[in-house]
Amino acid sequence: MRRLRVFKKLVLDSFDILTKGAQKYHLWMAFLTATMLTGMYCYSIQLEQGLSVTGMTDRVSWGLYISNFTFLVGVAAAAVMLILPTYVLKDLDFKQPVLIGEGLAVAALLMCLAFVIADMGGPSVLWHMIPGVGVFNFPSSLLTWDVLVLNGYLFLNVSIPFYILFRHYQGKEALSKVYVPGVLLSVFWAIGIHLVTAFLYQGLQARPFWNNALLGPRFLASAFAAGPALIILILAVIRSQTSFKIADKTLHKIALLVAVAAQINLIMLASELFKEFYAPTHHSESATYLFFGLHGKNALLPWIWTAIPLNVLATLVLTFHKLRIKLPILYGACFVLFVAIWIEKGFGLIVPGFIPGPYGKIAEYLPTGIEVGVTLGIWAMGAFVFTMLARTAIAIETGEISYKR
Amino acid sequence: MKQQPRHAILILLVALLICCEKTEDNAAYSKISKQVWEKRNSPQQSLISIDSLAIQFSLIQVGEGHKSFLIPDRKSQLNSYACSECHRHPLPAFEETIHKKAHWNIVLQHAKKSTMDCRTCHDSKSMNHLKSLTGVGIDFDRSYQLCRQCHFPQFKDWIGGAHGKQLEGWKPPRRSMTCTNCHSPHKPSIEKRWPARFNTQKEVERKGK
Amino acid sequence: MDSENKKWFSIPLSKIKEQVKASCNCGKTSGGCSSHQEAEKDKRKDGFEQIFNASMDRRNAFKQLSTSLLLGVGALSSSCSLTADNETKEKAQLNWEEQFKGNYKLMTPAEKKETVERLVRLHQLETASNVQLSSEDAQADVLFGYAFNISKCQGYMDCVNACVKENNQDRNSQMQYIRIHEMKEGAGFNFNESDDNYYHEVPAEGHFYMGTQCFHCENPPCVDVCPVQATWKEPDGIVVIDYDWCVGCRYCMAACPYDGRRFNWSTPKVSASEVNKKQHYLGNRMRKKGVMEKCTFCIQRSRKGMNPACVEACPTGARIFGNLLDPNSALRWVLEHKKVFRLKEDLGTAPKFWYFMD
């Protein structure tokens, strides 16, 4: 009973936090409220019509919304990176960024659960998929796997910075001997989630773009680079605008961390380019596709071209300590990295991996305005869910917020 | 006589809907043959569906080796059978007679002329039957005994199943056409044509946005 | 109770209830606590206690739920209904039994009835007009093959016409379930350099054609992928697609290598005229958009011994289509003595379509 008068008062002391703030803050809520509202309006042009209103077809079946669950489910297991220094390293520094990197983790998997949703050609009789009412083809379907993990991942990324933050609201300790086995789980079940994700398309033997032995790990390589430099750009953006303290030292070790994943990231797409044009078979036409074009096809030309020289001035500019120590030129490179990982991980993995099609077609790919809206409106969804939960966070670790008995 | 175009329309529009029942209409032509060649020459007609013919046509078993199977007949589809009826005087006499007009569409194109003519496959001493080249008779039903004696690998594949179209079903017996309800004898090429179809949804698709 | 006879995978829930029923819920993590006595109940068991207490295991027991769910508020739903005729209010219940129905695989011989009939009734109410749906089994002693015979094909396209018509494919989308690829001699089997959209006289001079279709693999990478059990291999060889069950999710696209699946992007429209009445409920029954479909060797024509229509519809004899477990058939004497061969035969999928030639 205790407990839930303590939750009861949570509830209304973040309610009374989040609906209060300064001017800036609302104007974002606001903007993010119109962007979900105009999202919500054009799932619905989709639920009525059906998929074609967006820019799929028979050829590339998967396009915008499972390019932006693919890379978000990496930046979902990103939060790993805090979670590892923090509770097994027990470097004191991540203390305070690992509650926000779960909460982007918490705000990532809503998201991808939401791509997933909106890609769907028949979300209403989703309750196929529940096992036990439905049929759960595990573990057969590589997806069914990655149904259990992403609910796995979100369920303990919300249970424990939920216990940790409900004690601490309480001004009590979190018990290390609840929330540590969880923890060390989490760390293990962050790079389940996007190997699972990468085996997806790892093992279609149907699409070689996808058929390698690298695809899984390139995830984990890009994941690590880009969430991380995510959180950078936020804790950014939190020091500035809150009273939560975030030392130097904690985001240059985060920086060194974006640093090695970008390297390793950019010798794994070394790796992958000798691999197709070195020798280039029939089954490199999909990288053939997307760096060169291929048959006067060349609409990914510019993406790639773009995505690439980003990726390695990022990894540049990072790799020098003189360069990274400078904040400004730190919050550059990441928003730099973070751009050309999306940029790569959609447009530079998913579309290719179609074209050209079994038997050699190409049928070129672009979003429609509804599927870009609707993109739009579940980042805008995530930006809301991590803002709410970041600034309660924030309000309760500050002792902004207290349950005083 | 003016009725059978129009059953012709009704049941080629039944076959558009791909009718599987053999509708029972013996007032109906019976030439397989030439209905097969014609669709095949006219691209509006896109669908052969050899059941929706509305075709009696008896069966007659063949047997070659372990193979048995059964083929539509021929003599029962001819019109003016039998040959004799005609055909009691030698060729050279009809040549002066009105009846220079029948068979007269037949042009022979098969095989070169130092190689074929008429009289290598019917018998002008017995009109109703077809002889082979050592003179032996062949009945007309038989007429794909002809046909083996230069197309043999053609022969032995659709003895086999693979040459030729089946009728009706995969579920035995087979039943097969023989060669000339595809190859007309005289002129056994096949036309070229134009495709059933084009479809436009492809090319929107493959010209990109 | 459910590791016998499983088709699917089910977490086993009820291992977890016991555990979360063990911890006191009253807030104390140690220490007696008086709720633990409430527990101890009169062992008399009165009717509540025999129905609410009977074991079965839980897909009985949601059966048995839902079937009550179904009724109760299908009952609801159209009798609340003031204004609404008796037509839509057996429409609106007809479709909400359909909508709560599980997967055509697993239903009895006496549920697939009812869904026939269901959906025979909702099409009569929709068009006012009959459709045979059949939900015919497999036979024994029969799996399906294909051959394809290269150089008769001539490059009609008799055959996708006949298989648009036949199985009630979208017009508007101009859904083919075949393609046929006009390839140069002399290159090989060029897929790349192929049309498959070719429009002039044929066969046209120094080309060659092939068709290509769903090859009804034996080793479908297509039906392990799939997260619902939707699609799955009959026991005659046919892979199938049980529309109702398909969530649309299009992983069964990105793994078929040979381009057999279709996706409705839209719902499907057939002129009244033009649907092909004879439909099976795997086949050609009419789909809804969302949800994938493909070449099911016409299953309701050739569960009933006749060819699929694309073979009916070649005119020359280029598609051969029979029993693979029959040693007489045509099919098994092309695989004996012509030299054949399969596409992709490196990617493990088996299928049950070869080609050769004369």
Partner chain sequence: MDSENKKWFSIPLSKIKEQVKASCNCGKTSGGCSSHQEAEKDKRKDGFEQIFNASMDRRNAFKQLSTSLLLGVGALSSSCSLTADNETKEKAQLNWEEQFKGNYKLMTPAEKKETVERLVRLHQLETASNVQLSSEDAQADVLFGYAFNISKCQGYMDCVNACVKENNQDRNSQMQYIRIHEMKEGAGFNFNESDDNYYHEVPAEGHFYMGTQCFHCENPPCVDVCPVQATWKEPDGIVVIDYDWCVGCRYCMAACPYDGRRFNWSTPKVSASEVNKKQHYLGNRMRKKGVMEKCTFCIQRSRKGMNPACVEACPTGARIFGNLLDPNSALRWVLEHKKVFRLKEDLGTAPKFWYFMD
Given for the second form:
Amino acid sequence: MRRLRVFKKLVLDSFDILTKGAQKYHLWMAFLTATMLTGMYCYSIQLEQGLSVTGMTDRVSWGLYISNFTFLVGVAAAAVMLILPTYVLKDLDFKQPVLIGEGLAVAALLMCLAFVIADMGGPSVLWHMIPGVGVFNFPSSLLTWDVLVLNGYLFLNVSIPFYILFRHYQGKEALSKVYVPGVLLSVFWAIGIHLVTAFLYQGLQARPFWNNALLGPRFLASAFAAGPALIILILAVIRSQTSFKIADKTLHKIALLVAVAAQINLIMLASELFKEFYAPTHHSESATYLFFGLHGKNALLPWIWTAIPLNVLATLVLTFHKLRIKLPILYGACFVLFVAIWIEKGFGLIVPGFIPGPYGKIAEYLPTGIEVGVTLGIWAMGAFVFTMLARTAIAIETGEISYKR
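Having seen the form predicted together with the partner chain, could you give me the form predicted alone?
Excluded here are partners and other molecules; the one chain stands alone.
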């Protein structure tokens, strides 16, 4: 009964803290709400008229939705870069931002699920993925593995921070014997969610652009670069707008992780380019279309030739210690790297895999306004959820709300 009373008071205190704040906070939440409503309106049009309102066709059946899904799986997995040094290596410099990273993982996973629902056409077909009700095809289908690892990782990233914050709300320390086993499991699970997603593409033999043994490791490298880069940007905002202070040393350590991951990602990119273009075959046509165009079709050229220079520039800046320790330069490099990997891992990975088609026909893809509206609405939903989670966690960690008060 006492735990129930504490939980009820935690809910009331959290609601109170979420409905109060400075003008900037209310403007931010209002902006996210307006964007979500716009996305819902665009989604209602898609539900009414079907996927024909998107730029996807029977030839290019994965577009902006699956591109964002693939990218956000990496953002969710990147939380392990804070979890591992905090709970396993006992590095106290990562203790403060680790709950922020886990909150970001929860928001990213919810966005992943929302993008899958949008790509399937609507929630009415989700029953196909329910074991015992639909045709789950476990364990032969890699898609069912993806469903399991995503939902399992979501459960771990909800339950572990909730237990820690619930104990801190009562003025008690979290018992390591309770949450450490889940933490260790989440470390391996984080790697698993991204590898399983990569295996979804690698296992399609008819798509040579994805049928690449390096795809899985490169997924991890790009995720461990873009995810912590986003965390640094979020921590910069939290430092400037709240009383929850993050030490410069912590940002510098995370920046070093980003720099190493970005360097590995570039090395793997160079390896893929060598493989595709040093001795090209007819299987190199997808890469040729992406980087140079094919038969006069070149819709993706501006995207990829924006992403690669930005990727190289950000990696070079992060490589030099004297530049990396200057926070304004660090923030700029992290933003540029995040955008570059979003382009490269989205349009630069998903769309070219369908071009050219099985009979050599080139059907180009560009997203429609409806797709863009739904996508922005889902990103706004993720930001809305993360803002609520982070605001509550910060209030508990700073003692602004507690059971004793």
